Amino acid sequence: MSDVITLTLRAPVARRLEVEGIAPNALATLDESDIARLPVWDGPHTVPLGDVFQVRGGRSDRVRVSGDLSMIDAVGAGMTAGELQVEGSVGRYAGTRMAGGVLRVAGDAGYGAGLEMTGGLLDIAGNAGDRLGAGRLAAARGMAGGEIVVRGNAGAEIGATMRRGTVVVAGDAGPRAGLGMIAGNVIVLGRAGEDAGRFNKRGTIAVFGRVSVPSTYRFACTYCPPHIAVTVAHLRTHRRLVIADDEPTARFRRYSGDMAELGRGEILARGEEP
């Protein structure tokens, strides 16, 4: 048994590969040779994982992956436990259907990171692409639990159709954040793009920078949301995000909506009015 399983990319990847088998819980009972024989999808065909990565160690639920995985999809997909550390960027669908454990990405993550996630922590040090923590296109539900932290910026439609859980973006978010949210929390410490909260049913979207509130929302009040203070303390202490000292007692403008839906959601706007 090894303390850590180490996978090192043998050479730069020129075309998209899918490695859904790289999940700590899936590797915890396998030795080095078994891991090297796991399939990596190259289009409709498979190649052994050992042809793509140099494998060291086995029988551990702690995995470290080195190399630029920006052309490799589904890293950590379906993981339920353990810790997966990627020392670089990842492709699409990182942590999709993740139910537990910790997935840390030292670089950027592509489209659909944390898609349909139900538990665990996905921590992205760089930027994230579109539909972070969302559902698949036309799916009724997206993220249903867990926590996603992006330390850079994120693309469009983060948290779309999410049912439960928390998505935090330390930088700016693209358009349509929280599109069709059923419930849950989307927190943007920077600015949010146009059409935030469209078709939101019961979700909370808190934006610390500027946000343009859709006309289907109604101003309710200005106050200091206690749950935002708790979240800020958690992000500082446990996620080590740098947040201004006055944010725990900051006053937010609360808007209720989307009135085109149930009208029980909210946008909390901290920044200056547009």
Second form
Amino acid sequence: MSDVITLTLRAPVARRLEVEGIAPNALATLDESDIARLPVWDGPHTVPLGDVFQVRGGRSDRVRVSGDLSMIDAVGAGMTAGELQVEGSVGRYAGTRMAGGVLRVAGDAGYGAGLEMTGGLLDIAGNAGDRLGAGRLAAARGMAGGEIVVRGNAGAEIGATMRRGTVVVAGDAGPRAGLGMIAGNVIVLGRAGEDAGRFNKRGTIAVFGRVSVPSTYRFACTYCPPHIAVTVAHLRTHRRLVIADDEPTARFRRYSGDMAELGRGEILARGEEP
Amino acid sequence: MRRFPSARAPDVQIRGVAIEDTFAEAFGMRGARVIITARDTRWAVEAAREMTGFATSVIACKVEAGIERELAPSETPDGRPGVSVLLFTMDSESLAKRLIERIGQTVLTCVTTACFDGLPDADERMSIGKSLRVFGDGFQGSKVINGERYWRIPVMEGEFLVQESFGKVKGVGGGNFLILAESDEAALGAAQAAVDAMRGAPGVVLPFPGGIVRSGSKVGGKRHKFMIATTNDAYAPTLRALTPSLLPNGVNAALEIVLDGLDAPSIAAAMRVGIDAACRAGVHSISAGNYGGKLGPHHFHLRKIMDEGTAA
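Got the form predicted on its own; could you also share the form predicted together with the partner chain?
Below is the entire complex, every chain and molecule, led by the chain shown above.
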């Protein structure tokens, strides 16, 4: 048993590999040699994990991965517990369907990070691609729990069809944030792209920078949303995000919508003037 | 209450004030800590005062409550100024009812406030926000933030936010000590000093007005049998000539400090601070109320408490 299992990429990866199922909770029961024999998908075939990564340690739910994993997909997918720290960027679908534990990515994350996750924390220090915390295309539900924090920018359609949970983007978000949201929270500390909140049922989209509110939303009032104050205090305290000190009393314009759907959702736009 | 001093105990004094060889007898209660925040301290305190009003004794108020302390923005869940309030009931079931009543009538109604659980580590939980949410008449909504559910209830000023789940712990009620003084002025001065010293003690509240009780009581009544509690005639100076008095010669006034706490060590620590502050000129002795150890499982021996303070 070791404190931390370390996986070090042996050589740069030229084509896409997939490591779904190689999660801290799974590695916690395996020795070093067993871990090295785990399958990594290379197209329709598998190769041993030990051929791709140098494995050190075993029987620990703390895993550290070194190297540029931007061509490796599904890092931390399905994890239910433990801590997975990636000291670089990751490919597509990082943290997909994760249900617990903490996945930290020191670099960027590709398309579909946190796709359909139900619990745990996905913390991305760099930027995230499209459909962060969303569902698979045409899936009825996206993210259903947990928390995603992106300290850089994020791509299009973040939080699309999400049902529960919170997606936080410290930078800017791309177009169609919260597309078809059922519920949950999308918090954008920077600007949000066009068409935020389309077909939103009961979700909250809070934008601290500029946001263009669709015409299917109706202005309600300007006020201090108390749940945003709690969210900001949580992000500042537990996620170490730098947010302006006046946030507990910050005013937001509340728009109810999408009236093309239930109309029980909201876009909260920081500031008293559009 | 009666006191049962042991015979021939050696004299113990603090700055010339005798500490009687007796103990305060306290009983188990169920306690909750409620955190009220507001736009500024003024409104958090206002709500807290309303919430802790008419909450001196479970005999008639159904709940005992008090302000524990004011909280800095860095200590509250929403980063605003706040106040922590402790509430206690005799039984487990009624604590949730009292919280729902009092949060609903005194915090929900108070401008700019929000209401949070102050015992996040308590294993026993009470569903509070779920009951209060219906004031929203279907327009309410909930948010889960960092694993905790909060209810958003629309009000005319914006939204009232209340946490869904509040913790409940086995607390202690009825910790007490008596200040026996040469005059009413000396008794009040000592009692005020004690309250000031105990203010902000963690996990403890003083539920009576200003933290001081002048109407110490005994169980039942001699003449009015229907009464649950009547005046503690043994400590009433005007009855010295009419009743078996426990007031020493030279004592003309007695005041009681009653403490409720989330646990016994918190009460003992507060009593130590309060008794020490009460030992001043004009005070004859410090005593405590008990029932001979037959009613309450928690016994706070005055001399032991003060000795531990000295040792510390």
